[in-house]
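Just the one chain here, the form predicted alone, laid out as structure tokens.
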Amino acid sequence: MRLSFLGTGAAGGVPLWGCECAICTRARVDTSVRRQPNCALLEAGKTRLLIDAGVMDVAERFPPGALDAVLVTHFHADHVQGLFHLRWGKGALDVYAPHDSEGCADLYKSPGPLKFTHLSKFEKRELGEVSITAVPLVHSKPTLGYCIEHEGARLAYLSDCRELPPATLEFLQRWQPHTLCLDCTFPPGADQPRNHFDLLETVALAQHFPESEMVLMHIGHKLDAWLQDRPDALPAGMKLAYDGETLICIGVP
């Protein structure tokens, strides 16, 4: 099972418009540290699933038939804006998403080839060669994480959350993902009102999953800048995701 990060950034991306911090200044000349909106492509056998659609060139990257389905975590614009171009196309594409009566702008009103199916909390589905379970997350809109299994490999993709509901944490502890991709937008001690984890909170959560590879995503420019000055701050078994990076998730006997 392969997970390729198309984007790993928070809503503003890196570089952040108008910001002159060290990391944003560097990102304007060094593409390796740029971050597009958080989304990824999952490939398992012949099954290809797009998780969120924050990048704007979804229609160019994925011609008709290239994807089996899209998994939407929630309907904030930076996670679905790439779907808007597809509404005027032809054919059909399944899109699985949380129950959200508002959605985002006209995606519900004029979906075109997008075929929306709403998933309930802890609902399990078989999509091609993979099994997915939708788990609830705490965010400012109805939000789901996705627990994905293929040939014994287990990957949890938990974007955009400020905490895990007790039932989700209990499920994950039973399920024990081999790889856990987790929202980590802020450096330690971020004091503004927020709907995302900071680094201290992700480190604390990682204690529940000592055997899991922890991959941090949905990263804001302040966290990148903070870590640039503290290259040894991440504990063993935890790393940052970067745009264009591919993870290989293999089940452990």
Contents of the next structure:
2 protein chains.
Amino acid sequence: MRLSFLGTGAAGGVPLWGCECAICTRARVDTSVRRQPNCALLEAGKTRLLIDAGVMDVAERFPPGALDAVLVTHFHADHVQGLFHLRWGKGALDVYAPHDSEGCADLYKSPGPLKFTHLSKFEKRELGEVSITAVPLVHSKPTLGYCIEHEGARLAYLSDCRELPPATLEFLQRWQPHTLCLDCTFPPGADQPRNHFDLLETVALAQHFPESEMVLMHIGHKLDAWLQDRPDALPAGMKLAYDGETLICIGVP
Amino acid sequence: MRLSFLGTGAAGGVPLWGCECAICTRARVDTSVRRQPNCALLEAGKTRLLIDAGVMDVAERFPPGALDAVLVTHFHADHVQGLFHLRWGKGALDVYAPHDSEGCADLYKSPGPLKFTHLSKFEKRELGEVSITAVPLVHSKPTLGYCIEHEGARLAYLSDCRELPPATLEFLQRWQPHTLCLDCTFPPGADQPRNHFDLLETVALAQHFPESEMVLMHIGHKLDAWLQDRPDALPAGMKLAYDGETLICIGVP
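Given the form predicted alone, state the structure of the form predicted in complex with a further copy of the same chain.
Now the complete complex, all chains and molecules, led by this one.
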């Protein structure tokens, strides 16, 4: 099972508009440190799933038939804005998403080829060669994480969240992901209130999953800046995701 | 006064996702015939106004200070989606828009640097070296056209619309634009109901403005295809806009 990160940034991406911090200034000239909004491509056998659609060229990257489905974590614009363009096109694309009566803009009113299916908490589906289980997350909008299994390999994609509901934590502890991709927007000590994990919280959570590879995503410029000054701050088994990076997730026998 | 078209396409742009018509097929390999969603840059003296923000790289094209303001015609995603990314950035940007309690997605809830001012029908403002008058249009959402004047040159930008209210038509006939940019999404005989002009309607409207240069925009792939087969179909004084094209509007003494 392969997970390719197309966008690993928090809502505004990196560089942030008008921000003159060292990270954003560098990102304007060094595209390798840019972070687009949230989006990842999961490939397992012949199955291709897009997780979120924050990048703006989804229509160009994925013509009809290139994806089996889209898994939407929630309906904030930076997670679904790449779907807007598809709506006046031809064909059909299954989109799995949480129950959210608002949606985003007029995605529901004018869905065009997008065929929305709303998943309930802990609902399990077989999509091509993978099985997915939708797990509830605590964020500022109804939000689902996705636990994805293929030939014994287990990958959890949890974004956006500021907290795991106890039932989600219990599920994950039973399920034991080999790879756990987690919202980590802020460095330690970010201002309250907020709707995303900071690094201290992800490190604390990682202690529940000593066997898992922890991959941090939905990263804000302040976390990049904080880590640039502290290159050894991440514990063993934890790393940042980068745009364009591909993870391989193989079940350990 | 210069108007540069950054996007001249209808909602899905050209090529449309999954469409295999001759125009969309060609646009996939010939970027010169692509049409991005609605967006234009107006420059007059030192004043720079963005009209709509349908292109997705507004944040990259226009750093803080590069624009004096954005004029939003209405809150459909294909006219404002380029503003989403700016919201987590630094600085400030004035955005003039119609009264619309819905807005689009969470633009109002999380405006960040976007400073919204809602204009009333026929409200006039001085913005830098130009004066703008907001004129109501009939569309499926509250919508304003913008009549822009600079040193005696008058340009009207009217998108999206299926009909001009009588008071708007009267205003325009008094005001006598030198250049009139007009929504023309469909070829003649498009299916009903719809919320945009077709070519027959724009040709009929043009008869009220014999002295104006008529420029058609918000163009759907079906109009491009129809005109490709009928290269002489446009009357004298009427032309299509193209992405990347710049109009010069000079007041005739």
